[in-house]
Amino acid sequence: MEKDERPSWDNPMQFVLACVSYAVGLGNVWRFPYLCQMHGGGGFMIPYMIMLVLEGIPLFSMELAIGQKMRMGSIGAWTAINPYLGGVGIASVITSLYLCLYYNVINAWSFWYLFHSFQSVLPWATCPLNSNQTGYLEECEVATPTQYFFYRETLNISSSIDDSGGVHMGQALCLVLAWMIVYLFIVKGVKSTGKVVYFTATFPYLVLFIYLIRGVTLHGAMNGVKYMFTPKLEQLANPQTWINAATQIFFSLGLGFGSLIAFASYNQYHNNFERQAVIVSLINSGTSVFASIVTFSIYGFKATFNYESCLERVRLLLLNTFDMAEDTISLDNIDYWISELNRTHPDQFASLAPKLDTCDLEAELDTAVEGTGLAFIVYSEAIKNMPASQFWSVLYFSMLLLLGMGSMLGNVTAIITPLRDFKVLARNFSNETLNGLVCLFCLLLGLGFTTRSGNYWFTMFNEYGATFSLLFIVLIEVVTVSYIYGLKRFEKDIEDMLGHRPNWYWKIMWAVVSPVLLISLFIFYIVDYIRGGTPTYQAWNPDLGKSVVMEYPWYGQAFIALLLATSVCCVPATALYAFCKKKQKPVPSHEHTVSAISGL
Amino acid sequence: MFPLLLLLCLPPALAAVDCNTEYKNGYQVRLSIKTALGDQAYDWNESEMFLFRATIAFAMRKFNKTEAYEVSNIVVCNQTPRVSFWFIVTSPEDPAQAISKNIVEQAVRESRNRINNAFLLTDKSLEFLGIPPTLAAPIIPATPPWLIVFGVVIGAVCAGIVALLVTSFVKRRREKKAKVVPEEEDQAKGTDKAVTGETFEDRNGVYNLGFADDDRFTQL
């Protein structure tokens, strides 16, 4: 009989933070700030803050009342809701097994890059020797070390994904290590989630906010901070820009997976909801803008660094052609020595011109890196740059794996509340056991991801796997909710858990506003999609120390296409099961007992 | 190639050889004195430069342990302000001959880092142009330092998994032990208080979509 109680969360703080350890994810440190640098800085914010109101904050409440209702996991609910569109939530669980897949793979880099930093001197911050012990390493020489260290020691990539070698040991290992923390967070269900959800969703602001003391006082910071927020309007007029806010709300607010259903379904009945969704969705927001300013002071760190060093460079190439003594070439009067020297000896000036490096402040600045490149090798450069860097790594690193776990609970738990949900599987398998097969699946099929060709099929799920399927699934969920279902229908429900009905805003917003922006945005994907032409990833080539665009093979366009088809054809395909089903069933009785009474 | 904004020949001590004829078995050496130390930098002069020739033949004497180099066998020319400078070895018996490039590179590698020490530079700050480095091998210890981390973590997690689930496993076993005992109670008293119990579990929350549907259903 206890079986049957749902399980729930201990108080509604323990929802609140789990939601807010599912949604502040990686994605708030490394494709806002990325965003932000694109699209005209503080500018950057107005469309950002338009799209919240409008798409992301409705959309969100919406998920929770329907966990909250339902009290089921996404296939359950969506099937209560219409038969037909049960394949909405079967969609939703196999976006989540996509993710699940590829986003703990973040977390094995980060446990690697954090048991690496436990060494006096960080391995990324100089080349290894090459073999006669003259120089460093020729494929380190062309990168920078933490490239080198990046995609040689950690990936040992391969040069295409047409070469995929054998699986990296370290790797395989650490992802083994991150699937068992998961396991020990989830074993026990809601009861263990919640008690973790505590440090997980509460440890990273207090990383954040070290690293924000740490970075504003760094030299050379205040020109990071202050590139990022003189806003550049202009960019409003592009309408790629307002494309990407209402896409990072979106991805970022973690919709369409089936998490916050999960995760609702666990809350009394009563539970305020709508609230905790304005909260939840205005923390997201503000830890974006909060990490944006610690990642652009330690982008202008890095860049007066880099600055500053390419301006030694050429004074000592001053110095060292000319034969001046050391003191009469400052960093300050290089500029005035320049045109000097061209005025005194333009032969000797005109042999040294092509060594000579044109620094500029500016450009490096400019360099907008997001993604894994951001997060492992811009900010380990920057790292092993300030004093104590191995204190300051392994806090960084500690941080993303806290971001990356808490995430990792929600896509985790969007798997398993459906398949709980199950009756078939609740009463064969016992909570742990359920939970370890989940686990142990999605570990073994992680495995690929660990080979040399690994990083090239995570950037291909991480592009194609949950992008285009989410856009369809919450478009498709919220004209069910608001026409299929009615929003009547929804109202009545939200009154009877809440108390009192959803006000204009919401009604409007989930009737109108948001569907018309979700498929605009679904056509604008389809339109790129269609113009971009073939699918092509970026390769690493070890010649040439960097990344080179390639197309991809046709398997590997074959496989893009089947993530699609896989999450987005579930939606038609059980509308098509549960049509047939409803035919093949049999007539009801009352129809041939009057049959019988007529004595037709 | 040769920049000559000041030429400072030093008398050659021996008047046979003159370093800019010979300078095929010369190296050129650069300090950056002041990049190098900053405050506590010190100036160059003619007793840094006697300093100078007496480590180069210290570094000679112990490569070739016969000979007995002198410092008046390290002739230097072409000193600049930068501080950089050309030197030549000449042969103790025969000082019109120099000593090949080779045999002073490797003299040079092998006391590389004394002749850095006593200027307290280093490699990159006391340059010979044409002789690289020999970089430092770095330390490989016996277990690379980030298993060991690994080990401790991954203990420490297999310990909680256990103890989780043996938790859970014992508590399990001791509910199946305590429902045994009542439930031989509840046959004895018939199927009343089954029933009862069945309608204050709804009441606790478990939501009986059955009823809710039909209400739906009506309203449509």
Contents of the next structure:
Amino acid sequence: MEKDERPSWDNPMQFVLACVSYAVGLGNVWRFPYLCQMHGGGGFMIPYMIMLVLEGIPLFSMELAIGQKMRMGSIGAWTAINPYLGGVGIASVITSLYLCLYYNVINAWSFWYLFHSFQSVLPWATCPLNSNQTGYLEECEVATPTQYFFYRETLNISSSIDDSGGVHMGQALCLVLAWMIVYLFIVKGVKSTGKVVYFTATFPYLVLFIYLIRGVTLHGAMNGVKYMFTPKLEQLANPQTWINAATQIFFSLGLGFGSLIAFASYNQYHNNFERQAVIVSLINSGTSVFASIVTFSIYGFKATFNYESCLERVRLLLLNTFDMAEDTISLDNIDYWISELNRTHPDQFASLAPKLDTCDLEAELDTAVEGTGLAFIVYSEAIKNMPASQFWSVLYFSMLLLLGMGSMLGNVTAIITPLRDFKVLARNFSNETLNGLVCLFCLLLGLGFTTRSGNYWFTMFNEYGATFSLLFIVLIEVVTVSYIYGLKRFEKDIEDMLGHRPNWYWKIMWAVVSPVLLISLFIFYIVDYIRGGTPTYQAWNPDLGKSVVMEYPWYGQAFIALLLATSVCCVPATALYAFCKKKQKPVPSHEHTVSAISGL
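Alternate state requested, the form predicted on its own (shown: the form predicted in complex with the partner chain):
Here we give the lone chain, stripped of any partners or molecules.
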């Protein structure tokens, strides 16, 4: 395809919104607050912002520069830079494919919850009755209504990965709907995506703002906000805090998937990507902090609700046991009465002690939950206790849906753009047909996640499908640009696009700091994986009403190895293929494939 034929964004704002919609995703809502909770509240902001400057912004800008200069997807861009590096682009496409397969399943769950929100009583607010109508279902009673609804009604989960079971038809239909909407969003390529991002990039902020106003007015919300902004600076001495900060920045910005290269390839040649990289990175990080304030206000409300419910159970137990008047003990003076009754009736109080719950607000706030547990269980638990809970449920799951759909635009574009760069596909398939075939292929493979054991495979893809390969891909990218292609030539390309060379900050980050950080993260991941022993997963036990740790069977471990190896092996395999092809068909030196960005 000739460069002049390539479509482009209608204006720079569309590109910025597309990047924001892609980068600002579910991780900002369910991963960052968890890390804040785990690593010292406000103290986690310090390593997070440092890693943003040292790693996030430089690598984000580098990928935008490559895409804008080459005006090709990841495979074409890296092949043009150097024929031996086409595997980097293929690895990005495979990793994006893995992500698409399971990421849209989350959108299917959001649809499921959204549809169930239009009821007079939210279905996860109470346990369903048993078949005899004489009591509640035992599995729900030993767990909680929100856990039951997620694990049994939503997933209909099996007790282990070995029990695959059948397809959950409700979830399968929701997944079909999710892929239909993704297809409609991308049907015309960048022209339709450019229109959609005005909504997917802005509406979640409106919902977050509404939730912020509602959240901070909830009873006990300030307990959560205060918890977030109370720094535990001793966590700064914990290496894991810095590693998690670097990892969060890396994955939150969507580096290595090829989406940024694909988006930037539709830019005008002289577009100021450098400024846009800084803007999008800061918006992404600012959103994480903003979402955390909302999340911690909900945390505070939920923790305070649970804490006061615990105190109320203790109050009623004391009143009934010691035959006291109803208004004698209140939540304000309960500590006094526990001490007083223990002093005046030691024997009777000692017999009562096993029945007394330990009520601790700090312990409630310390309970850290991430991922689907936060998005679909903790939030649902809080929403059901709010006035007009149906309204807040619809609003929340609409926001989750748009965050997920916005990220899916980038994920699918990372696959489709490189495919369209192949002339044989561009000639034989229209945009609509190729996009539809990609969505259909992902849908058919994704149906496996709607089986009873599908959530265990989902977890496997989530934990092993991208992490290792992305670290490897971006490490190869930055080393290639700085040392194989050459930083001087890269500077010249940027000057050609922007009219000025990058300053000392960009050069130091690309040449030294970012590669060192990536190598450190890469080594840490390998060591952590080896030291972790046999991979395990959380299996739902219906008798206990909670998740238990189980080891993956041999085929599960083999599949994990396959996930780790498939994308990474593309790099050496493609280099070997290019080398053999060159040996078999030598060409005069002046006809060699151009290997410099500036030569195109």
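Positions refer to the first chain, counted from 1. Rigid core: the largest C-alpha set superposing within 1.5 Å between the two forms. Keep in mind that what you see is a predicted model, and the values were worked out from it rather than measured.
After superposing the rigid core, the C-alpha of residue 523 moves by less than 2 Å between the two forms. When the rigid core is held fixed, the Cα atom of residue 217 travels less than 2 angstroms between the two forms. Taking the rigid core as fixed, one finds a CA shift for residue 430 smaller than 2 Å between the two forms.
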